[in-house]
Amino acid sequence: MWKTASILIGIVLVLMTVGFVMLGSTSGVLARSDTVGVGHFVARQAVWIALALVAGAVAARLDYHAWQRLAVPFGLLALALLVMALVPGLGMRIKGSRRWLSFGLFHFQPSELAKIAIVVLLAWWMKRQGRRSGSLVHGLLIPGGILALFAGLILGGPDVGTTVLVMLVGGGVLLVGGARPLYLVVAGAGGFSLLTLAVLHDELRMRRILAFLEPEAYARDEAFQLINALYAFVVGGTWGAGFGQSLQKRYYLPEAHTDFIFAIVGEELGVFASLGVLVLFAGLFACGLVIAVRAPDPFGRLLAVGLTLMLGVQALMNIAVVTGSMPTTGIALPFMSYGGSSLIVSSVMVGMLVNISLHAGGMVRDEDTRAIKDRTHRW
């Protein structure tokens, strides 16, 4: 198994280095309108580059057993921070959204964290509840209500993106711990038809559903993103403008550097990168998946299953929004979108997926992992 968490890492070093290197092209002209250095948002990844390596290095030395013993109080932490982000004084405000908490220099997302806990959390109970967890309360209620206590707290940034990224990764958390289908089918089309009444009384929201279904006529407010992100990618067609010649950067694509750094990667580089970073994700995807189907036990399969999802969704979702095959949404793309919250979480994610791996390899000593179990056995 070493070789796939060699491989798992390599596809992430690439796609943090690819993003690093597209930043250092879609960033200048925004740092210049924002007054600041030209090389602000480059320093700036690169601290955050080097904290993800540290916390992604800790991630795969921490023996995952460990994480059944910190699911509550992990869980705990990351409901009471989504609650101080929607507490005026304490959350952040940022273009109409309060989704942030700021610790001095440092601005902090807690529903990244909070994407984590869920998976540690769902994972551990579906492992406690063995042969009943086909059972609609063992396997479906409780769990489902604890995934809908995350949701409803992260919604209320608001935030779509991440509520329905974390309701698809729970719900094939439990189908694969042992919930019944059929119950997960009724709960999610309940949980997506409030969802859906939610997004009605929220005008900004619906207003993005307009504008995806007929871009042309929201071309100048809600649509503008999209059709300028279809706009890079038409400029780019099969070889690219060049690197550092996208005009969508020139402030036609206000969030190039975050969410729609994938228009500038097909822009500048051409539809062979856009390619080529589509399977790095495929790559990231399948070694997740190889090491879910060699976990040793049933805590580490769930476990592997949620964070392998949980990384290869938010890249789909996020591709799907900048390609104009979903309506637009704030979530990242995970190592080459700007910003420190889903960078360091990510990096812990695949982390936890290498520890993993290692232990599927028979590559820990084994008295060092029934010493962790017997900790937290009574969990």
Given for the second form:
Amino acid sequence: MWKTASILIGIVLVLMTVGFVMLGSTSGVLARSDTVGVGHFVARQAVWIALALVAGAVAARLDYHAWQRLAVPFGLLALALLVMALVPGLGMRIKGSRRWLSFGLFHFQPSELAKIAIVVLLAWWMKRQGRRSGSLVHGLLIPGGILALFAGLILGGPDVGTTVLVMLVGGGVLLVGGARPLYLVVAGAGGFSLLTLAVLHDELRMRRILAFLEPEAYARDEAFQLINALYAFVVGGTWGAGFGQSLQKRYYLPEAHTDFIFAIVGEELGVFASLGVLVLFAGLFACGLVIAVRAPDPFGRLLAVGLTLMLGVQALMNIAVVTGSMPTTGIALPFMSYGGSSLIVSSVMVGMLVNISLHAGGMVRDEDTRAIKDRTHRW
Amino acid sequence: MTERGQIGRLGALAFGLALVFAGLGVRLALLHLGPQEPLRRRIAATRRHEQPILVGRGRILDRSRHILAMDLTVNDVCADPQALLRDGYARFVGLHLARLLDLDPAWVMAGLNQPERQFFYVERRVRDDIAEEVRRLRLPHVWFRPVSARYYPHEHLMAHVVGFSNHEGVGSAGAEQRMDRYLRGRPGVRISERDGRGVELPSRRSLEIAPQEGANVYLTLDIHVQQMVERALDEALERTRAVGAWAAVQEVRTGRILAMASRPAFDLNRFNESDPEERRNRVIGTVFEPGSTFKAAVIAAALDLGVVTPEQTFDCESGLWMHRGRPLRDYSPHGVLTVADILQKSSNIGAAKIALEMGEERLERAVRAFGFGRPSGIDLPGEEAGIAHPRRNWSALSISRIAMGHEIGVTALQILNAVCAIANDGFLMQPSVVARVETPRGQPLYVHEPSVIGRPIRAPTARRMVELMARVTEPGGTGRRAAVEGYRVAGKTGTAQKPSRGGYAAGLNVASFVGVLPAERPVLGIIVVIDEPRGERTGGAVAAPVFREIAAEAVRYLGIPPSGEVELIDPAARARARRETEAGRDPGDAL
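Having looked at the form predicted alone, could you now put up the form predicted together with its partner chain?
Below is the entire complex, every chain and molecule, led by the chain shown above.
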């Protein structure tokens, strides 16, 4: 299993490198105009990458079984932080959203932490239920309730993108964990109906959806980013405009260095680079699945499934938004977008996956590994 | 849950997501590689930034480099009515602007009270010092747009020759119009791309064509001579209460115009407030019946053809001659006069008889040879050709009328140029006002060289004719008041009745005097025309004194030596001068 893990790590390092280099290309424009130094974004991202690598290494060293014991306290911590971000005095308001907690030097997005918490909690819960996982109460209502609680708090951000993301990933973990598909479909439909209702009451989100459906009509405001992201790929063509030559990053794409960095990759480096990034994410996803399949115990598998889905679906959602295949939501591209919370959390997830794969390959031996062979852990 | 079931569900999930991956891959490939050329071109077109690099207009200068027309940076004061109304500043800002810019407050308020507009010119072309006062107030939603405006430092002076360029920067009159293609220069262009905020990206300039600055135009005119002329005209207007007056000074040998003035005039800086009559350059743009000044050309031609000699006599019929059933009158009655005296005393009857001696064909040829009936080709717009009917349209009386300067329409410049030709050994020169055109760096683009456009009479006739004309300003001549102390002036008076419906208007005259000096070696030609003088009305009484005023100042300013014996210090040079005189430099002695 070392092979899978090293491929996974390799992919992550390549993505981080490409993201960092593209950040250097895009943020220069922004930095000069925002009265921060040219190296402002690059320097901060370098620090984040260093921290993320350390965090990932620690997570890879930490026996993943420990997360079973941490699941509940960690979940409670994430919930508390989510609530704090929504409290006017404590949370920070940036561009009309309350998604951040300020820690002096940097801002932290609790929803990022919640992503790990949800995966750990649901994996822990479903593993504990064993044969009961098919029942309505234990297989759907309780874990679904936990999920809905998190999703509701994230939606209060408001952060529709991340809400959809955790609902999809949570549903995936429940499905693999043994919940009945019929229940899941019904619950999922209900959840998305509620979400739709919430969106219908939010004018900004509604306009974003309308802009997605009819970009030309909203070309000057809501669909401005969307259309310009599409233009980036079109202008990029086969070979790209050349590194550093993007025109879209010059105030046509306001979030060129964060959520829309993929568009700049397409514009500057062309079709092979953007397909290459997509393939790397597909590879990451495949590695995660392999690790899940070979996981030595149910918790490990569910955890691996959740983490893999979380990374893969997030990447897919970001690329879907940038290519105009989905309404605009503020979802970062893992490992590539500028921003510390996302980068560190994504690294930790990869570290956890690596740890699972090391157990699966028998490279790590400990009590839990042996425990797998006892009756309670029989498949 | 069995392991198999779990793997199966995992597989289903993986399959679903793999489909999404594949779908996005296709989407990406389509975006990148699809048939997007039209869209690509459209994107490039909206991002293209094409910026003209404007250049200033060249200057107009007189022959000693005094600036007559130049570009000046001024400010258009602009406001955003919509924002002003939204923020409730409209009244406050409007009142301040009206006060500082000296505008009607009601008008400014009306302009600012347009909620649908985001742009309004409060005032255009505001001088820098006034703009600075407004700027100091830091009025919200008010800004300035620097534009370059044409400025004419000498205002009225030489207005008709310099002309003006309109507010779009296109020369619309005078030298500004004629030399427009030199003055305007050629704007350059810069092609690059713009960023999302519309700002040009210097790093993406793909093409830059440097502009060509407007060239400077040097006129042949001299502002000092021009000032003399204009002052004299203004005084004459006041004295005679005439409706108009115009005058020109020309260099006899080269045809260059040293001064050209017309009244009424206007301030070039406010050309838009003037009316067309004020803007007309009457020297070249007003056609009038010249009257007696025309006799100079007729008699010169007759002498040249050998039809008459200066000593030949004609009976001037004591002032009334019935010719072909119609009376022909002289201003004052004369008996038998020589040709020389006919010119000196300006006898109409005598001139008519000389013309009859010439015959219609030769008279017409002479009229055309002196350049009448066609534009002189001076480098100014708006020149009239005059009216010289072809012989087949003449009546039986035409020949006698043309001889005395009626039934023919001329411009002052045509008369002046014809008389200068007589003074210039018979060479008709091309009159010009533009001496040369230079780039701002001094590279010449156009240089005017004097050129001969005709030879109406031979040199000996011309010299003799000048001597005859010199007698006009001597005792017994009609132009005595044109005499300049120390200089012999050769000239001719003219007094023509103004034609009106069906005949001539009683009491309305065009009085003129045209002359050259010094008579021995003419340097300057000057014409003065007074339109509808009141009181005294003859050219000799009204125009000749103006001529003298101009000539007396001009010869001193231009350093033209006086006539007569010049005390030379070198005896040898004096002897040489005498020998030259005896050798025939002075052909008029016979008279």
